[in-house]
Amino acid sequence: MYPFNIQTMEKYKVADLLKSTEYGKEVSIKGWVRTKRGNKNVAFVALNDGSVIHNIQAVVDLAKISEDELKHVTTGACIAITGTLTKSQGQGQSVEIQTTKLEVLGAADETFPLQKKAHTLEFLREIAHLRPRTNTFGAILRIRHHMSFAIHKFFNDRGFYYLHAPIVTGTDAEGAGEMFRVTTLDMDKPPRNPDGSIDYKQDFFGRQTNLTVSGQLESELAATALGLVYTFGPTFRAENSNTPRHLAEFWMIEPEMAFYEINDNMDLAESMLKYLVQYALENCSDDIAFLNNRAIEEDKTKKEHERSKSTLLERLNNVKNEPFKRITYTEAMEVLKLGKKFEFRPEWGKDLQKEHENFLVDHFKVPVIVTDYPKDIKAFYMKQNEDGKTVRAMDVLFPYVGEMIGGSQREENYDKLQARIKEMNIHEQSLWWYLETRKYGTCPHSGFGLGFERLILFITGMTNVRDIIPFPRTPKNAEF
């Protein structure tokens, strides 16, 4: 095996040495093999280290290296390289490596599943713990990336305040009641009051608790201080769902913003998304280049029916240059009255359903604003308009995704926030705290929750939620 000095070496990344026109510099890198080819007097091998989809390839002179040493050299094995970077003499790459040092790091013996080979979502599921090395996982980690630092840095800019809300709640935002129990209680002989009920006050906190299904409630508490504050952390749900739109955590975006009403928020939603995709095309354009390629193949297997009316760079570009479409709830009754062939009929009281989200995007092309909903389908805190039947609440339909964004203004009004709590058959007491806030300097706010997982769904063109998470928690599935 050739020395190899990895002590005096500089460092190098794939994404850095293609755009490199040092031609005869020496160089080093480090990666995974994602193929090799050759003949008897040359070997072309293709490596990736991950910090771009595209491979640099080295060209390996088989004089200066023995056919035992190459034979170690195969599809997942990680190796080092050192030779002198040239101008491509081939099609698709400007620059490669002419070898003269090679080291094998880690080898990958044959039972290596990602060959290469076509594999199905489904499969690589399996194999979560490899699956980042594919180039359509190895796309989707980095665009994850690049939106989780644009949304800090979107909020940055606009004067907002990063807020770590806890993980770890005695209430329920949603009041779904579909929570995951944190205790330290032994389940097999859990202690019992005297009704034969678990007694909670000997459990860590002294006190029932869960995993949070949101930091709202206490976002709310931070903008009555700072005035514009978000959170950005893990949510949850044990919600027995195994749709390709439900996950068991995800992660949540939810800003709140003191003296913001109903349209304010709808601006600042809207223009947060805007910012999102822009950056995204900006920053991720050749990961999106190849996603937007792997659908469009993808489609014309597909029977015609089946297939995307428009391409992910289409989409992405029609967020990005349009302004959103924003109608009531009612409203949206009557141009759902237009679509003959729902599974569920709409009727006003009732909650939305995918197909009339995807109804109205399609008709009127945009992302839709859907505002004022009935009471009776929204969460207690949100505030009611002066008809009694209505509320302020927002959501924000974006194409084949349905709702990318929850929000409302805030009911800042103590006795009709109490008033619901107690109509919804809410226990007051464990909310107490967030009550007390109407009673010391209220004031108008409002805020909504960014799901994560359907900004990513959106921006790489991806149809299950499962494939846009590096490890999804799922019903039964919590293996990696």
Given for the second form:
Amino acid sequence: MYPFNIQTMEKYKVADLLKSTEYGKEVSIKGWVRTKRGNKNVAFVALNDGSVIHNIQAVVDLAKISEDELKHVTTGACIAITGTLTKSQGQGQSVEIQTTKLEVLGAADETFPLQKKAHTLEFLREIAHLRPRTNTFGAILRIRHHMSFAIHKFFNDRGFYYLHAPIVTGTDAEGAGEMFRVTTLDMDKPPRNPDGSIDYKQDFFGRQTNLTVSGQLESELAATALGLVYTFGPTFRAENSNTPRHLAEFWMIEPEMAFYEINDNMDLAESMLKYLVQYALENCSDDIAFLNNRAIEEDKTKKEHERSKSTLLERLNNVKNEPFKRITYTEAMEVLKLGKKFEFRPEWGKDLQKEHENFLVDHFKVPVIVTDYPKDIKAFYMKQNEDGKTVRAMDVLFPYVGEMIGGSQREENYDKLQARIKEMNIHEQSLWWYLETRKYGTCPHSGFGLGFERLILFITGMTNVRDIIPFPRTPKNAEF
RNA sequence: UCCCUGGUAGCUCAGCUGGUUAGAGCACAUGACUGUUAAUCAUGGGGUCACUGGUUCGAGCCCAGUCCGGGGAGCCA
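How about the form predicted together with the RNA, since we already have the form predicted alone?
First the chain shown before, then all remaining chains and molecules of the complex.
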């Protein structure tokens, strides 16, 4: 046998104990103190271990445990409790632990920044190393986990293969924004070519490399072999975006499907989003209930016109139950004529503004999938329609978060794709391998990109992506 | 990057028309209380008013610049 440490007592989590009815059983539990209250005779310690949003109450009889020992049981301290599981005499909980042994594993003095009161999210961002210990972040991080798992489950159950797209890439061909440079060259004196430009042949990869802005092109390659694939990995954009919806480092899910046309693509996107919402409602009910109440409470502090028209649970159920509205870009333009006044007048050929997207979602009261955009405002790889003006793009627009998904059927015709690349002045040479998939055994295929943080934003009802990722990376911010 | 807005105690905020020693609630410390639910009650300590410069007899308050936060827009997921 391995010399592992044999526990004389079973290790429990708060989640297990709160469900237990084994009154009289001796248990031990470790976790972090949320509050302590009481009087000369008895103290109550609310203990949380992250397994669930709820705390377990440890009752400490001061006749058995000295006040000296209790002194360091303060908000934020890490402690171990041993005692008897009992039915609670108090109102707020069904079970509690009658403490027989108490050990402070790690004290937290009065400088511990988290208090037993609500903090602003802005303040918590400054202490990102401690904010997971709050109810709100605990809930969010658990939901993040469950959603990650659900995404893999969704695809796995449907015969998709998980593809690990590279994080370091040598292409910026897609043009999806500014990229982060990856180099081992000496920044102070990089090697130069005779003409003064930097000699990337001497760099680590022998060429200029960047962090990926999308795994799509690689996904497409895999789809032409494995059929159904998806990527789920970090994505990097060096855009100077300062909004509650953008991060420099974020996670993206990009399925790519051989033999899927645009309607199949829409069906997959819609069923996936419904599945994920349903999964969250079923597996994260306590955390979602907490966040739902949190949003309601926060709404009360706002002015009338700033309050949200629906609750988190209402929005989640709406997405789960109602079919999404599907319209073409051209139809959307007609619908927008019903709008009173926009800051930017909708005009065929121009991209939809945020206010236009919001209007569409408000108007139909469900998520809206807009398809067949003018080709000039979309990427080179999208399948061109017969009208010569539009491409088979699709954007899934959501309330609160805006563009949840962006995708398209891909142009599988070699000549058309090549012509489009030339038209848009994209460096054809660097895409030789991408073009070859259209040269050898090309097939109709489709795919889309889902921003994981935007999904989490919607599921949690939070309003800023900086608050739903553990350590946000944004312009001028890479602390922690 | 552009527009709007803000930075006062550990946290959340008030601070009048520029005027004496800078205010509250919470947190924290001490004490009281026989089972509490963000416990309650009493007492107490706690400030580089973001930073730099300017105007003024006098600046938390007015002006300029810088830094940082928030909201909106663009880019997008």
